[in-house]
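Quick heads-up: it's one chain on its own, the form predicted on its own, in structure tokens.
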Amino acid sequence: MGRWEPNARGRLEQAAMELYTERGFEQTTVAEIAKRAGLTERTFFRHFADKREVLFWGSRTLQQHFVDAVAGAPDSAAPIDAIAGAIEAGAALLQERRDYARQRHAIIAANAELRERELIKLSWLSAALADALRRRGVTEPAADLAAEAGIAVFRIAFERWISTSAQSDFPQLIRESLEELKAVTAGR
């Protein structure tokens, strides 16, 4: 086995995604993923805690990116605008991975356990955003409301982004969804 070949994580991720798509998440084993990637199960577990983490390993990176963007927002930015800048920046990171995002979404949508895990990760992301706002001096309930609204905007824009056949721009869909939210809350 080519366990010392470069990009083991990427090869494992690709193998897992192929197998999850072909056979389903529940029917795929770690041994099969490792074999398809030309690696050992031990190598798999060096990179991922379990087969679910193949789908969720990037959430910490995305969370840190969001938090850093909130921290870097201008001091004069309203809480929702700091959140909007963060989720738009996160969308820009994902823009080039649209096909992967579609595939990942389909795998998660087909499995209740994975849908639950996705909701937990989004909840953690919202909590991290709210904490970032509190560090900027935003009080309650504004910090939690802005963070939750931001995650809702992100989810709605994401669904639109992966479901359209045209090469839509994810950050633009974030901006449009945020404008829709503002219109709804303004009573227009």
Given for the second form:
Number of protein chains: 2
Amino acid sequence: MGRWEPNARGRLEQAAMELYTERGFEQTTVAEIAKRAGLTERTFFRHFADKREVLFWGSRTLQQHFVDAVAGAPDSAAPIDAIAGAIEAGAALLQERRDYARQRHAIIAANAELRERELIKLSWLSAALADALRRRGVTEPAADLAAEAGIAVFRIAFERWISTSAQSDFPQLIRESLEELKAVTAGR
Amino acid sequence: MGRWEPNARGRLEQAAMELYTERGFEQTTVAEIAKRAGLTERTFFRHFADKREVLFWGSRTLQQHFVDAVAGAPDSAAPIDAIAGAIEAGAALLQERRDYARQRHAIIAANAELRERELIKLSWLSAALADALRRRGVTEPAADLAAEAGIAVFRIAFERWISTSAQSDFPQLIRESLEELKAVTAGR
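Could you give the coordinates for the form predicted in complex with another copy of the chain, as opposed to the form predicted on its own above?
Let us now look at the entire complex, which starts with that chain.
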């Protein structure tokens, strides 16, 4: 049994992000992450399945936020409004972690395997949103289309959020991007 | 020098699709594909970089159709109409190959690596559509949003096309799905 280590998970995450940024994801080993965090490899593996999971564990939390928000939308909400509420709630969750989000985005952009993983996670988020809509009685193809539109808006607003000033408001960018999507699909 | 083999590429593709369907993509070797086609491995590698490329070489052609159609849309066309024309042109290209498209879809659905590859190819198609819109002077985020909307419509109409009756009209399903997307984003 390892002794209790205060905030081991947070220390491991920070050490991993530093190393991925300094020398690249591929070139970093779990041993190095544990060493930088002042912990053992065994402790690392109690918190993360592998070094990739350090970057992707948060998507489960995001997915749960999305799904809960869709389920909790008023009965009268149109599918796109339920989705808008969900992706705004997801954006609010991330708002305080912009530095982390920027750093993570740069790490992922630099590695093909990670870019692929991110695409897969986004497709799962879309599938989860569509499932949540179907549980509200939304039929196909409306459920799939609304979910895909929501993920597209989320992704595009995210890229604007991390590339513009530090004061930018991610939920506000979600609302603006959704308005832009409405204008685009209306043929304007 | 290998001797000239009539329709070697088509024979290799057919043999590969049969084997992927019968025993799975993972379990099929290039040697087996070549043997079933009555050709050599060397001939296989003159036509395809690897056994995965048999399933994905067509996406380059599809991408070229998409990009040419966006470039060729009337100057007055709104971004979403340029995209609609492009994905309808892509659907028309595939219309005569429904049996192939169904078989390919089933092979990909059965293998995680192939599903990931398909997601990546779709993201490249979306990026190519967005680029083509930018070359028409469409600004961000409208170019990205219209391209993502187009790929979502294409993917969803594709799944309806291969899962409904053999007589179904893929370009018509594209038009219907786009109308559904317009209704969804309008909050109906």
